[in-house]
Amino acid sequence: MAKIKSELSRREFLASSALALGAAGFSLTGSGAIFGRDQTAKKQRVALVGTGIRGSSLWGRDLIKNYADVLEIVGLSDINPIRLDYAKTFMGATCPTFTDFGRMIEDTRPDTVIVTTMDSVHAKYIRLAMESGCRPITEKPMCTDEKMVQDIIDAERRTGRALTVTFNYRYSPDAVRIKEILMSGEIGKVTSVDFNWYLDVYHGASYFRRWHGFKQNSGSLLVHKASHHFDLMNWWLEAEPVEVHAYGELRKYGHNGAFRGERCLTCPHKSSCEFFWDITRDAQAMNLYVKAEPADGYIRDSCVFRNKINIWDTMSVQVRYHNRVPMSYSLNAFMPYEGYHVGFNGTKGRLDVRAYHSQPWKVDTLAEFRLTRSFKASQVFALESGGGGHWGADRVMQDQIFRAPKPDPLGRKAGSRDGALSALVGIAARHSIEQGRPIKIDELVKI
């Protein structure tokens, strides 16, 4: 990615980023609603790629409740056959089942395809799809290292196939309320940022049970978590990440467990681990994962003091953006409640947001603001939670995804270019961790 210069606004960059794509015949149309030529009046054939709890849930059973009278579930694809049965029952489809991708898409014709596979292999299944002329939609992280950033811009390009990154948080109310505040200016131009960000010991641990626990599979938390919250501040400041230094330990789980065992289900040590977790109490694991380990092996519950495990669950990272904008970060993955806290300095006052979002804190708030303007009092008020999924976020999400096209003057729609900026900040701070060094963006990929 070539250098940008720090007086170039955010708007401008894409906007000249938007002409080269169009003088090269590139569509910018498919980074929103799926809605193109003929297609707002016949239902989208969709076929999805992945049957886990997100695939099967969001993806899957969500759809086909709420949007039956714009589009059709085609094909579901899953390397797990035992899975893919419940998953197909789960959601209440009707449509056939694959474990090859490939004969999905050819004996299926879908016009849309939604990855929710495994964080490591969505490039894999985002280039087939464009290459079968399909539209991809993904799960976040797009990606999980910088080869596969480029791998999807180059087949972008390529065959014109513009790809959906689904940043649910982006549709947030409190997402939504910091960006409308920024961009009134209230508080003058952003100076720097300070952003914390605390997984708790339920959620938390959850990541160092599964296939996450591994940086090969999910390119760490840095990539598969962090990227919701790269993405929410590159799109919070209308800014490009430009360089990145982080540094990383594990400090509770993993090699840190004073005993192990293989997974919750058989340890013998049940009675005495705090992070045991009963997966028998939860039906839809039981059916999903565990009666599907004969198929592939995978164990849902493993145990979190595994030595294997790789990533980090103490993480600080440094990001410089093109505007001159430096913001600290951090992520920690045992903390005792969930939530964030942001602040942003500017030029005439500051704005705080603290969010708690799960155990112990039994709240009706969703996020509690704190506006100061220079040499005046704080304003201060919440928003109170409301229903949905991520307090309604995936229902305003999937209505500008699946039905037609509303003014959105917030920017909420994100394509492939978010996709790759937000990964690219994990990435570049996974890289500067195991480096020792700073990392700039443009150094990993041209985009």
Ligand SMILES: NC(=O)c1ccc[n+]([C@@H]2O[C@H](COP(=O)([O-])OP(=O)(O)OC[C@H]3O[C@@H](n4cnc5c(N)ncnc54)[C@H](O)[C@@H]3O)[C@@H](O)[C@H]2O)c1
Given for the second form:
Amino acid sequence: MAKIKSELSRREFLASSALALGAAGFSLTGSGAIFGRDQTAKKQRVALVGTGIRGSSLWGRDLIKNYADVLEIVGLSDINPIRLDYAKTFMGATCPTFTDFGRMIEDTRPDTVIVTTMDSVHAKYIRLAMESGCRPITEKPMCTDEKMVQDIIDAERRTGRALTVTFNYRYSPDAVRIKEILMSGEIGKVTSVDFNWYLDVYHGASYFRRWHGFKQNSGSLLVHKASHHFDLMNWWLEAEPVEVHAYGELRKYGHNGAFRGERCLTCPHKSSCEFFWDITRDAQAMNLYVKAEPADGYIRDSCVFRNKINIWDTMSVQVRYHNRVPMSYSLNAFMPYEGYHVGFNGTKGRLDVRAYHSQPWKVDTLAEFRLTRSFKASQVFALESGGGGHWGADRVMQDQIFRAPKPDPLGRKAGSRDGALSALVGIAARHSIEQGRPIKIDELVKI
Ligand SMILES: NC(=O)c1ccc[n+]([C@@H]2O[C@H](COP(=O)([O-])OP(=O)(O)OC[C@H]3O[C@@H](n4cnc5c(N)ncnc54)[C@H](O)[C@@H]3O)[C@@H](O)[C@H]2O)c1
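Following the display of the form predicted alone, present the structure of the form predicted together with the named molecule.
Every component of the complex follows; first up is the chain already shown.
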């Protein structure tokens, strides 16, 4: 297992973050624009690697539409040149495109690099961006194994370029309300947590059709998906995970199917398979993936019953935090509805939250809160969705990254430490399932 040579305290992390922009001769100030050493405002030069659905929509089209006054997309890169060309047109970008990331950096000299590739290659591009003197911003999960965590931390220390990890769930209205209630001390000190997340037969199944179905690409759903949830919990509790024990099973998808094909498009079981998905009815998927197949052979509508799928759909995880709080977590990926239940047990009461999401990108979230102080009646209230991507969270997060930094009393902005600690819970859970024993976080990496 990888060991980090020297321990890095929270203070050192913060110091290196502050150094990062300064070392590059930049400061991010009031307007969110970059100011050079001569204090002349200039637009941030932004390059992006990974022009799939997330890169081309939220970090491509939306940045061009909503942030053209403070930034300019100067380069786009992907290993698939067909997808790259389509994404450029879809975004309305006018910049050059590159299948060679290094060439893009050399030719376009970006200030900022946004990484929206498949999870297992995030670490490589984060490191290369740092080594090229750029400010890296990465989608979650920060990376998929402990060696990559170490590489990123080492590169950040070496280069002074601080990483931003885009944990958008921290910006959703329900996550914020939970944080506020916990910070208010209304339920006293949190002593234990019950947390269950449900992915439905549409959204959950989609992971088993795509590259996510293989641990070597996604780190499993314990890293790809649950890193959102582990990050929320680390942030809500302001605590660091120390030990993880997990169980995982594959009970519905993969080898469990009574029949299988290669992909839905050509499947002989179309009329009888309850997971049949007609990709031809999704114009965006046709353009981004089906038309791009000749370049890399990637099939977006692969069979959810492929025998080779090696991730779990049924997961149960116990996490112990440094402040003696145990959390009991589960993730199930073939549920009839989507959402989560979380319960915080405290010395003075309990907070229960239940959220039911439909399709996450057409959301109408309604989170139900039950706040109960010991010996008192429950207060019950509901919270509506903020509207927009991920319950309104995506836009608020992008404003915080690219516009005037507003006060952040809840500490929502996330860096490499947050990226590391959330990914490490999932990585430790994966090792725990594979090795049949509890795993200590400091067996993997010393942070
Ligand atoms: N925060 C969120 O809510 C959220 C939502 C969706 C996706 N994401 C994240 O965004 C990232 C992209 O997901 P997506 O849904 O767009 O997937 P996608 O499959 O649509 O896109 C991934 C892209 O990465 C490219 N790629 C793969 N290997 C590469 C390599 N070695 N070098 C360069 N490019 C490479 C692919 O060609 C593809 O264009 C993932 O890390 C995912 O976790 C986050």
